[in-house]
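Below, in structure tokens: the form predicted on its own, a single chain.
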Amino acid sequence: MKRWNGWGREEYNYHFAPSAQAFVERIVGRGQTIPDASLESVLKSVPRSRLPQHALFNHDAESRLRHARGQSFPDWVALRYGTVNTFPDAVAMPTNQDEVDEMVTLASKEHFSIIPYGGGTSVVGHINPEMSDTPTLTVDMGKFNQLLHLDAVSQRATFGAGVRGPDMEDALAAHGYRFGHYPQSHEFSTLGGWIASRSVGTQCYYYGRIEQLFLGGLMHTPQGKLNLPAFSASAAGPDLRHFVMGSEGRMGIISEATVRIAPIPEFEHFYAVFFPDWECGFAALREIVQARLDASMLRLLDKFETETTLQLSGKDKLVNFADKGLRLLKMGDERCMMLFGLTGLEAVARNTLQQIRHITSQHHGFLEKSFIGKMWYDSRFTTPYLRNNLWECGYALDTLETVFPWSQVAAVKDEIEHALFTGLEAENEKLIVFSHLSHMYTDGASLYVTYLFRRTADADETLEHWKKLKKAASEVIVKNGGTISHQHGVGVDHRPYLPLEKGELGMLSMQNFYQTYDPERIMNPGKLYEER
């Protein structure tokens, strides 16, 4: 069963090595063993539904606190420390387009607010109900998790909106096909929620993002379904999927999606490349990606990230073993980590190795063929776990994310990174912040910023220091002119910074979009923008 108030499955716990805890004090201090409340207890302060007896509503307490937080950090507090203040009123799991409608239709009959509902996955509080005077259902669409049609001439495949991910690949690959979309949250994440918030997955260069995967579908909104052609290509005006694609439920409930897919790739291999500091990894990726070379993934770990990845995979080892080669090979301290993935064609991977190996040695860079890659393959979807290990040995973890163009983004890494370094010092706290670059463009990089710092006895305060991190970090972000979210969405916690990006014309655009097609304002309010 998922975790009630953590990520993951409760049969499932990382392996939190002793030595990856004492790299962990060495830095920030030992964290303090702070219980957790105890499910029976937050059951208890959920309140009477307001919402009436139905057929298809699920009033159960356990069920409505299942359905309240997602996975950011106000989330984690609040279940952690036993104090969510707002559940839906009910939970409905509807099993066909019917129902969905009928929910649609008594919300705006009955005016209750509807929040979708895919994996509760969510890292910004797209699925946290408002407190408002005005009953809210959370619509699960977990029953809608069928391969619906496969069209294999080409290539695309027609899903029920509420499939996860393993279970829409194992769905495909009895067919011979990948959907190969691999946000880390894959294990849980629903095809719906990644359009709902414009995901992207880490083989993002060979499947694309979903934006490019997604080809059309149908939307339940209060004025009627909207339905999106699945059309290879149109210039019949405005595309209609880009409204819904980052919507957030706004507009409505996705029920299903026609997508792109590919053949099981015929060669698949992770690499990692380790250079002597990060001016040279830098160089050598940009290069790579400029020249248009066909790898599937790329990734730049800092020198930071590079040395706690090694120490918290609890493989000792492993870790003395890497540490001793790389320093004779004169890579000490400074030294960083490149990662990347060959998907496809055997002939063109292969080719595509001897590039990158030639670029990569131009830079002074060793090629890694066997282990790292394979560790870092192994433990993509895994390495969430560890944050429920270092919450309960008293350590707050949390990440933000943005993309800026090359000649900028190695500059916004140190000044974010200072920002965070120093945000608590008046608290005389210390921090271990470290950085990748994670989706490469041409012409700019993702910049992945994860930061984790003590927490507290007290739910307020550890929520406090968050803020002020949260807020330190963001503020640099905008002001140099980034996008406030890369891939994550908005929600709810980036929601103050989104005028900044849109402007007030924008913004005013967005929102009289989505009115148009919910006049009454009860589709997820309060996410993307604040009511006017």
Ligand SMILES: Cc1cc2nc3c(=O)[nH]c(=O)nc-3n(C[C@H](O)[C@H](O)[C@H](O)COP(=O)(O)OP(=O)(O)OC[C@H]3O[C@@H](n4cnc5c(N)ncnc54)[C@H](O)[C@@H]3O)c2cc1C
Contents of the next structure:
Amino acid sequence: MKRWNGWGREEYNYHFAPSAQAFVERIVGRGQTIPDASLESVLKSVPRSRLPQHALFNHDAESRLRHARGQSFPDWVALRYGTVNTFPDAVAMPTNQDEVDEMVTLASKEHFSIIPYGGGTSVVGHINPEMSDTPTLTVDMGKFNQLLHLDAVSQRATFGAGVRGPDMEDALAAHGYRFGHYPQSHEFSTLGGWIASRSVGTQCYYYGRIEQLFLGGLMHTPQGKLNLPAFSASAAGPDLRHFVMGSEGRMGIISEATVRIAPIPEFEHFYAVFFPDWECGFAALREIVQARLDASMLRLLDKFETETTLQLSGKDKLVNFADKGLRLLKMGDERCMMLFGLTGLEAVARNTLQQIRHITSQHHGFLEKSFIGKMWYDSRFTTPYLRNNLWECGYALDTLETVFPWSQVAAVKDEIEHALFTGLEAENEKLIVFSHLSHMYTDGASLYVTYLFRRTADADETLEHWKKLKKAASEVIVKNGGTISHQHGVGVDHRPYLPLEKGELGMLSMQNFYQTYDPERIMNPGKLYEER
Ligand SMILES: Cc1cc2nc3c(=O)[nH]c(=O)nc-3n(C[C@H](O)[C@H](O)[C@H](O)COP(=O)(O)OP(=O)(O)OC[C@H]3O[C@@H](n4cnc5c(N)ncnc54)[C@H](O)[C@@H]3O)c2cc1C
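Okay, that is the form predicted on its own; can I get the form predicted in complex with the ligand now?
The complete assembly is shown below, putting the previous chain first.
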């Protein structure tokens, strides 16, 4: 069962080795163990529903609580300290398109808001009900989880939009195919959520970003159904799919989507390359990307993330062994690790491996083929569970992301990290801050920053610390002309920064566009932009 106040399945616990805890403690100090609010106590705070009885409405307090928050930092604070202050008035789980239409029509008629809900893995407050006099119905699309059609010749498949990552892959694997969209939240996030929040997977160079994967589908809006035919490409005016992608529930509910799929690859392997320092790794990475080599996944970890990844892996013997070996190769405290994946035809992959080896060795890189790439692959969906352990030991963790041109990204990284490192100086609190370049383009790279600090016994104080850090880092991003999100979306946490990016006219045209479909503003109000 999914945890109600943390990440992941209740049955799985990350192995948080004592050495890993000691590593964190050494840098930021001892964390306080602060008891969580119990499920029972939070359930008692769920107010009476303002929605009437209806065959599809579930007014049960636990269901409303389980749909009240996602995975953002403020969401964690609210759930763990028991300060959740808004809940959906009911949760509906429609089973067919007529029921989705019925919910949307009823919302217009009875004046309640609708929040489309996929897996609830949003990290920016996408699915949180607003504090409002208008009741809210959360529409959980979890029953739209079937493979509806597969066109093997065209390598296309149509799915219900509520399908989760693993179920989608299982359904396709039975026919020899893969979707290949692997955000780290893969276990719980859904096709509809990926489309509505423009998500990006780790192996996007081979399989494509969601923009390249999403071909068309069906959206239920308050003004009726919007059918998006699945064209391979079209020059017939603006592409409406681009308004659906990133709509964050404001436009309507996606019930089904047709996507590109790929045959299960004959070859897939992940590797690590160590460099003596960041500059060498950065130069090699840019060369690989700009040479347009066929890696399926690429990532460059800075020295702190390299060190932290090894330390938190809990594999002390392997880490010590690797450390000794790397030091013999003159890779000391400044060393950085690049991870890459090769996917597809074996002959092509082997050729790419040779070319990557050639480039990395020119930048003093050491290729490790056996353990570390595999370790990354095996733990790629379990590392998010570490957030539970850290929280329970008194440490708060959050991430932020953006994208910058190659000419700027390294300097902006330093500036963001500095803003975070010094962000709690007045409180005398230290932070662990580290970054990696997570998705590459020939002209730029996305920057993914993780920061960890101690939480306190007081929910408001912990939240204030986070707000200070988030604001400091976000201001560096926008001041340097970067986007407030490369992959997590806007929701409420990034909303104040969107007008800086889109401009007044841009915001107005976006709002007018969504209001064409939702004139009464019943769809996920308050997300992306505040109501005018
Ligand atoms: C541990 C962790 C790791 C993550 N890693 C990544 C990553 O690698 N890459 C990445 O891009 N993101 C990542 N995320 C963020 C998050 O998983 C994505 O934003 C994801 O796309 C959300 O999908 P979901 O199904 O959970 O959507 P939800 O969180 O349920 O909803 C997100 C938004 O989409 C809307 N929505 C959902 N379903 C529908 C629908 N059927 N119709 C219309 N609107 C809908 C909602 O209203 C909301 O506005 C991560 C999050 C976590 C917690």
